[in-house]
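Quick heads-up: it's one chain on its own, the form predicted alone, in structure tokens.
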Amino acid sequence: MPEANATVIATYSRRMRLRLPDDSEVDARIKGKKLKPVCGDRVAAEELADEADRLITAIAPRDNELTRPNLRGEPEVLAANVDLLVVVAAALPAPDWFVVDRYLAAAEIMRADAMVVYNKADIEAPDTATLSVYEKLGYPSLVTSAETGQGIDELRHRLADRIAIVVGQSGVGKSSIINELMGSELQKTAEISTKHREGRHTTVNSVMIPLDAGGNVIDSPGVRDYAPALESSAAAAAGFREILAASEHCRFANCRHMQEPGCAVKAGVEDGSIDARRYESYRRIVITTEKLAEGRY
């Protein structure tokens, strides 16, 4: 392929924002109906005459992906060349720690570092018998307020000089933890549904964003629900890291660690070495999956 000049920081659609080499900006369309950048792409863009647009011909091969399943069960890339997930729950919505785990899954699935924000702690004490969970796994986790400021600092250390992306439920307040750190508000906040309970979508697209303290931040899309797109349900194990390693004492080899006799991930719950919560998202990817592969979604 030709090659890679400029990545993708911003898409809308069919249309995208670039960053070239000298760290200026322009927008650019793609070139037929086959190549779908994604935020954080590496790509190939041609400059085109009495145009200020750029034309997107090639896509770089890609270090990772952050995948889901469209409602085809295919995956569908979220983003790109991702080094760290940063996972947000916090007071308002409920979290879904379900959810977390799922993002958590996708990241070790994508070999990328993860870690845990719970974010809103002027509104209520984080949740911390999960938080210990996550650290015990070997997990940071990071109580923030982007209200007060509380433990944004700490946050932008740990983003410097990585390429990370915000991910949770909507109406978590990521848009809101990335104002701050910024120390403007670039992105768009809302305020949580107060008939629903849930949050309003407030980023319709993903967008790349630069630390001054180094780095770049993506600010993705909240959702209500995640799930990693996988090839089979064989590989959700692959996504956590405690039933991974126990998986290599089972019986037998292609264990699901659903009902088998002999299960060494069976017996980590009942001794509860591996936490019951935990396993039951394992449980909901692997029959998730199936149903995915089966047309039952």
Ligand SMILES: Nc1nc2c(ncn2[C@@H]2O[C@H](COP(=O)(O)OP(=O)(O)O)[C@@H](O)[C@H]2O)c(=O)[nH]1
Second form
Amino acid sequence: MPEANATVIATYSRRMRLRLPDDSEVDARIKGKKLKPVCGDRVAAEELADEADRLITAIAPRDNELTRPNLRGEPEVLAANVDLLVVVAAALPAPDWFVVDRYLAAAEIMRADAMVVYNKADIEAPDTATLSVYEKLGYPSLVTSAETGQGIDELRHRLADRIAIVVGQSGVGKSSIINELMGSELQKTAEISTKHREGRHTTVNSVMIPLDAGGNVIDSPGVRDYAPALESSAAAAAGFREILAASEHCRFANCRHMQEPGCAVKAGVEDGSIDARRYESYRRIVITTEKLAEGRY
Ligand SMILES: Nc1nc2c(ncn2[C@@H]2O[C@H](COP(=O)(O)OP(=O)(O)O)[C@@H](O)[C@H]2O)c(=O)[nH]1
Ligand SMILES: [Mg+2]
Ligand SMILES: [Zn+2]
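Requested next: the structure of the form predicted in complex with this ligand (the form predicted alone having been shown above).
Below, the chain from earlier opens the complete complex, with every other chain and molecule after it.
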């Protein structure tokens, strides 16, 4: 491909905002229907003689992709080249830890790091027992409030030099946290989104924001629910590090850890070494993926 010379920092259906190597920004359109750049993509963007917009002609190979199944069950890419998923749950709406687990599974599958943020701590203190389950698995957890600023400095510190995406249910405070993280970038981003909101391009899918302390953070659109796009239910275990580790000791190599005899995962749930709710998350993903495969959704 022609050399990548820009990064996609915002997508508005078929229109893109790009960041150039000198940190300036330009708008771009896409050549042809087959190219589907997403936020985080490194792209080749040609200058055109007769327009201000650039033309995206190629997408560099992606390090990874954050995907979710669309309504037809086909994987849809939300962002690319991300190295940290910041999974946000909050006091309000009440935390759905199953959604958190599904995002963590996505992080495992795309080989990105992940952490859990409990926001709106000013409204209600977090369920520390649940957060400690994540800590023990190696997912750092952080308690924040975009309202009082609690935990924001530490989060900024953790995002330095990372390309992070903030994910979680609508209304948990993703955009508010990012606003708190931003220093002088705040104004610039507000300008971009205002300009586009007033124009023809009303649906902003995701936006990548550079942080003064280094690093980039992607704000993703709110979703009611999330599930990683999986090729088959066998891939679900890869999303749960403790289940993957235990599965080496299952009697059968193709154990689904549902009701097979000699299953080390079920044994781990019984002896408490695997958290029962995490296991329930795994089971739900297996069942959903099998239903999708059978075309029952
Ligand atoms: N009390 C309180 N409200 C918050 C906090 N963070 C966000 N909110 C509010 O929650 C609502 C949803 O926030 P928003 O950032 O749009 O959530 P998003 O959908 O995840 O991006 C807004 O009314 C925010 O003002 C917080 O830490 N504490
Ligand atoms: Mg938002
Ligand atoms: Zn098993």
